[in-house]
Each structure stands twice: as structure tokens, then as C-alpha cells.
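Next up is one chain by itself, shown in C-alpha cells, the form predicted on its own.
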Amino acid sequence: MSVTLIIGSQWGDEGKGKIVDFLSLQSDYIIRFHGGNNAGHTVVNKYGKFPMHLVPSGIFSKRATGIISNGVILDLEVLISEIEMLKKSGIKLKNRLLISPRCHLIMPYHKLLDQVYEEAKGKNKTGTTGRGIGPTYADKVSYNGIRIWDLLDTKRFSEKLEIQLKIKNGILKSLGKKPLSAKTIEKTFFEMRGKIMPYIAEPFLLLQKALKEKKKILLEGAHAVFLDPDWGTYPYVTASTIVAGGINSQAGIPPKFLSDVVGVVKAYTTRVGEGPFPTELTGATGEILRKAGNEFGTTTGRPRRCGWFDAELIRFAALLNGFTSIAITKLDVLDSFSEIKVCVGYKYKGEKATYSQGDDQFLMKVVPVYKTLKGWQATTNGLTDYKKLPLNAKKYIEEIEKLTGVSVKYISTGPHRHDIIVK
């Protein structure tokens, strides 16, 4: 078996796209299996720099087929824009990009509802990206969703849209928004339908055949463990299942085939939006991390909150998902620090505490317990040989291995595909 899952292990933005792009060179299929265009993976390779939101980051590998499976929700405007961007850069997509007709569609009313729900929450807002993700998943599980399969049938699409607009326009008008026009939506979506038609194909049987033939399959997680709606810092989470077991429902891959689970972590921690963040640095040190790491969202452009590495989080993520290894990214961002802190655990009301003991309110009150390590104050940027890492950089990595109980296999030392150490 050779099915590998790449999963973000903090609150997103860990550099999953870089790891997927690197590993895709040895993969036959790369599957994006959940989430929507609220995720952003930046890939830098010989073709250029690409902000990827829906098309799998591994599409640049000539040997690989990219698949958007049933668990993904699609903003067709974003998808088409991404396809055009790739084609202009010389990336061939014909017979190499497959999109499941089971994918649900993000409709114009989903984006509006996302915004008005946030406005209604006021100071208790969850910090969504405003791209309609939550409302689309809510419609999916309440039997109100519209899928690509519906779009392929003009009459069925119009009938379903009419029903949804009766409901959604009523809500929008009650919240002071203008109602939406069915004719305008139909015209737009039927035009977009023609542009995605060459890529629509249910991949289930193809993947089952690939599993039997022991082809190399790479599963690309879109978000991160602590944004999972069940195991993350709810309600400051996303709407799709992120943990390892999600590959079954969202890609049709039985869990028994999963051979490797690579947890991707930054050498420090970041978070976008609201929610608890025990190791957050709100002063000068946090600002230094933000500038050095260029910590601004690929999808939103929002500045990311920054803090020290949190080993308690990664221990939990490793146990929950069965990590077989860890990939550390942005090690070079820490090059200038004389001292580096690592959170080794939490205390709550003076007693030792763990992540799994409480909810978001609990995490807002825990006190991180730190261990201080000496920095290396030498450049690691672009290194590809573990032996050439500064001694204190090696000690930092070894400390992470010790605290998390998982071996570090990949160390990213820069943005480019080959700025990586395989340990």
C-alpha cells in the first residue's frame, strides 16, 4: 500500500502545499478531498509562484493525475480562474484533472449569508473568510445543497434554485439585503458549466483500481487539525472533516489503505481569525515572526497571529490522526533568534492540563509552560543536507521529536520545491 495523507497540524498555513508539491513528483494521483476556496496553498516551482485554492497542489507533477473529490465544495468562478492560470503557465490539464460530480456548489446566496451571519454575531464573530463555506456545508447536510450533478441537468438546476431562493431570499430580505435573481444566477452558472465540463468525471472506480494496483496516492488536506469541527477549537473552526478518517467519506478511500500520515507543522505557530491561541505573542517578538515569515493569508491577505511552537497541540494531533512522521516548515524564519521557546504543556488553575480536557473557553484560560532553547543565529535558508544544519537547529528539531513522540522526516528551509531536507 502507498497512500499518504498530508495534514495540517496547527491552525492552517503550515506549508502543506510545499510538501504536497515535493511529494507529488513520486505520486500517481493527488486528491484534494475536503474544504473549499477558504484554503490557500502557495506553491513555488520552476513554473512560477501559484496561490492554489481548489486544484490540487500536486498538479505540477507531469506523472500525476489531480482529483477534486466529492468532499470539496466549489466556487466555480475561483475554480475556472485557477484552471485558466495554470493553462497560461503551460500546465496541461486535459485528462489530468478530474472533478467529482458529487461536489456541492457554493451559490451566491451562501456568500451573502456567510456575511450577514457574521454581522449578526457582532463581537462574538467566528472570523470566517466570508466565502460561503459554512452555509454551503449547512445546506449539504440539511438536504438543500446543489451539486455539479444538478448543474448538468438544466431543468433540475432551475427547479432546485427556485426552491432555495424562496428560502434564502426570505432570510436575506429579513436581514436588510436585496433578493437574488434566479435568471441572473442561471445565466452565470450555465456559462461556467461549459468551462468545467471537460474535467467532470467520477473518480471512484479509477481510484479503486489504483488501490488494487498499489499506485502511489497522495491525499492533500486543505485545512488543519485544530480547525476540524469536532476536534478543533469549535466554534472557531471550518465546516469540513479534516482528520485522517475523513478520507473515507470525502474521497472514497477506505482507511485500511492509509500507509503514511505526515503532519505538517511550522517551526512556530500561527493562526488567522478569532479563537484561542495559548502561545500567541502579541508584542515585538510576534511582529518579528510575522515579518520574517511573511505571515499574511494566501486566501484573505489578513495578518496572521504568531506564537511559539506548541508541542501540546501536536501531541494531540499526532495521537488523533496516527502521524507516522512530521514535516517542519519555515525553519529558516527562526534563524535570527538568540533564544527560542517551545510550549511543553499547559497549566489550568495551577494544575497540569491537556488540550483534550476542555473547549475553546478553557483554552483561552490555560497558561503555557515553556522550555527555552538556544537559537542558532546562522542561515539555514536553502539547505538540503541535515548534516549542514547548525547544531542548535538540530537540537531544536530533536526537542520537537522528543516532545511530540513523532519523528521529523521533512524539514523545509525555504519556499522553493527543493528547499527541503529529507531526514
The other form holds:
Amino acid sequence: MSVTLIIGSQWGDEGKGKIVDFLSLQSDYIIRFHGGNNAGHTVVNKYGKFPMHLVPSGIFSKRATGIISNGVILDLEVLISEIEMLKKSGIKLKNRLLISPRCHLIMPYHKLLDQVYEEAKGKNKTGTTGRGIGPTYADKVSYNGIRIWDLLDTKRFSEKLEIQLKIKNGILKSLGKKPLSAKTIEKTFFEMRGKIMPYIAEPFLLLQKALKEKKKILLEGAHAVFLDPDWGTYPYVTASTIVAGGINSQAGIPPKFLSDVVGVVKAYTTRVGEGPFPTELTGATGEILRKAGNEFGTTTGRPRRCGWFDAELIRFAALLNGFTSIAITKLDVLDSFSEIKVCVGYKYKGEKATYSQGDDQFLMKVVPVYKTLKGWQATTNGLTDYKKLPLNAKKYIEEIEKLTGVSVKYISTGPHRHDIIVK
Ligand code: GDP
Ligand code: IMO
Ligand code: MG
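Given the form predicted on its own above, produce the structure of the same protein in the form predicted together with guanosine-5'-diphosphate.
Entire complex below, previous chain first.
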């Protein structure tokens, strides 16, 4: 096991940060390789509790070097405040955090465009985090992006900014927003530049050497498979590639080196933002899950929609990404339930249906088929030994293995780094 990908397998917030922090103790490099500060990965360990948005969640491991690779888009203000938060907590970052100069910058107009697109869509809005993610990636692929490399050359930065403001201010003005001033943007960006400079270094050659030397590399996926722009519930998705193949374009790691793909799944399902969610519980049971699991967004604080475990989704995610194992999180949240339902598949107009056969509108209409399992009604919080799990909790895990066709390797039983069973 030398290159491991951690991949969220529902609609985000599965507990990827927790699993990455745990596995980082045995890793040499941790790479955040896509997305931006729409991600919020919670880490709870001996240093405290940290909502990580950009810096890899494995930075707390003394053994590891943290890398932000080319696929990540950066809001420099958020990055700088995260760096400061970590330094204040005693985490050394010098020569331990590397940021690729290929990373694109989230500019002030991207955040405004995110907002105006959502307003224009009205009831059809995506429910974005409002962090400018879609517009920044759109500029990247339409050759309008500004990268860290541009910021290193102030003249080039100003030239590119002037062109972008010509375009963006036109759009903003037509939608009733105030135009942005180049001077103000330049001033803040040139100030921030100095604070990130010590970390800027292209990690490509370092990672190639690490691969050759069989060092342990952990790729920290963000968001989740069903938010992938190609395979997720489009248009209710995010902009960066989430599926396993994204490690090549977004981190420079050749796919042939990938040895383990760990799908992270919550013991139930949650979603923030709009879009289909077949097993959603809108009544009292959903409320109980939200309360027990403290299901409020790490990034935006929005209440998360909650529902039962959906095996059809995980089966699909496992096939698409080639899962080698599953990490189940938040098993303890189900401790008090007398009955737990699992969606074993879908029906559409009375016929068996699968996730891959339809679009978002189709998924809104499928009817989940449930199997009801007995709860365990005993505390699993903090357990670290599989043998100590209540019998019905073991049965629940085994049912998930059977339905998804993938073995469960990690079972998280609490938010802390050490609340985990390695099966
Ligand atoms: P991520 O985005 O996938 O890293 O997940 P988030 O950090 O956004 O949300 C997961 C939440 O669940 C965080 O508050 C974690 O501290 C918490 N958490 C993670 N694993 C467990 C677990 O096994 N049990 C409980 N009760 N909480 C957990
Ligand atoms: P982590 O890494 C949960 C969702 C947003 C919205 C859609 C598009 O913490 O699991 P965006 O701002 O990306 O343009 O929003 O994607 N979304 C997430 N939901 N966890 C995340 O990240 C998410 N990242 C994006 O809620 O529905
Ligand atoms: Mg999160």
C-alpha cells in the first residue's frame, strides 16, 4: 500500500478529514488535489479541533509533508488565515507545506459571479457554498484564469486582471452589481503574496522521487462522488473532478501507481445544498439523525439534509472508482435507533432501476426499496476493537459489505483520531 486515495462516496462530509488524519500517521506525503475552500474537513486530535479548508488534513502528522497540488483553487485570504491558525496551534509548516504555483486563484469577481448565478437561477439554484468555485474553474478551462505563477510577476498579474475586469465588470454591471476596482484587488493580492511565498514550490519532481522510492502517499479527496461534474447529480454538483482518475490531472500522479482506493461513507446519508436525494428523511427521523450526528455544514453552517444509507449509490461509486475498501464513519450516531433502514436498490415506474441509467430528474422520481435491520441500542462511541461491537452493529456492517460488494476496513466510532476500528 503506497499510494492511497481517500474519496468521499456520498454528497460530502463523510468524515474524510478524520480518516486522513488517522492514516497520515503512516504517510510521508498528504496531497489535497482538487476543489477549494468549499471543502471543510474536520480533524480532532491531540492538538485540538480544526476545520480544514485547504491545507491537507494530514499536516498534524510529524512524519508527513503536506502538498496542495495544481488541481486546487485558492482563496488566498482563507489559505493565509488557515496557515496562521495552524501556526498558533504549534504546527510547524516551514518546509512541510508545499503549494503548486499552477494553482488557480479565486478572485473577488468569482465570488460575486457565484452569487449572481445562484440569484438568477432562483428556485433552480444549485445551493453552492458561495465561495466562487464554479466561476473559478470555468475561467480555468476557458483560459481566463489567473494562477499563482501570475501573482509572482506583478506586471503579468495586473495585465491579466485588467482584461478580466473588462469582462467581469460588464457582466456584474448588467446584473445590477457594482464594478470592481483593479487598484483595490492589486493592493490586497500583492500584500497576500508575501505571506504565501515561503510555501510556493512545484511538487512534481518531489512526488516522482517519492513514487520511485515507494514512499507512502495519501491523496485527500474533497467533496464526494455524487458531486462530481460528470458522474454526480448534475447540475447539483461541484466543479472539480472527484473520481479516482482525477489524481493524474490534478496531482500529477500516474494512475498506475494507485494501490488503494478507500471510499468513505457515513453510516447514513447527508447532503447540503439542492438536488435529488432518494433516501432523504424529511420528518422526525431526519431531525433525530441531524441532532445525533450534529449535521451542520463545516464550511457554511447550513443544516445538512439527512437520510438512510443508500447502497445503490455506494455500489455505483465502488464500480466507478474501483474501491479496494470502505471506511464507515459515524456508526455511533445510530446507537440509539431501534430499527435502521438500508436502501438496497431503486424502483422507477414499478421496475428495478439503477443510478447510472438516468439524470437528476430521474433520480428525484426513483422509489427506494428498503431492508429494515434491528438496531443495537448500545454505545459504540470510542470503540477500537471489532470484537467489542454489538452483534447488530456487526450485522449492519456485514449487510453493507454484502450490498456494496466491498469489504469494510475502517469503522469510525467518534470524531477523535483514535476513535476507530481497523478491521
Ligand atoms: P469531511 O468533509 O468528509 O471531512 O467531513 P466533515 O468534517 O465536514 O463532517 C464530518 C463531521 O463528523 C465532523 O464534525 C467530524 O468531527 C465528525 N465525525 C467524523 N467521524 C465521526 C464519527 O465516527 N462519529 C461521530 N460522532 N462524528 C464523527
Ligand atoms: P467536503 O469536502 C458538502 C456542495 C455544495 C453544493 C454543491 C456546489 O467538506 O465534503 P460549490 O460551492 O462547490 O460550487 O457547491 O456542492 N459541496 C459540498 N457539500 N461537502 C463538501 O465538501 C462540498 N463541496 C461542495 O453544498 O450543493
Ligand atoms: Mg466537510
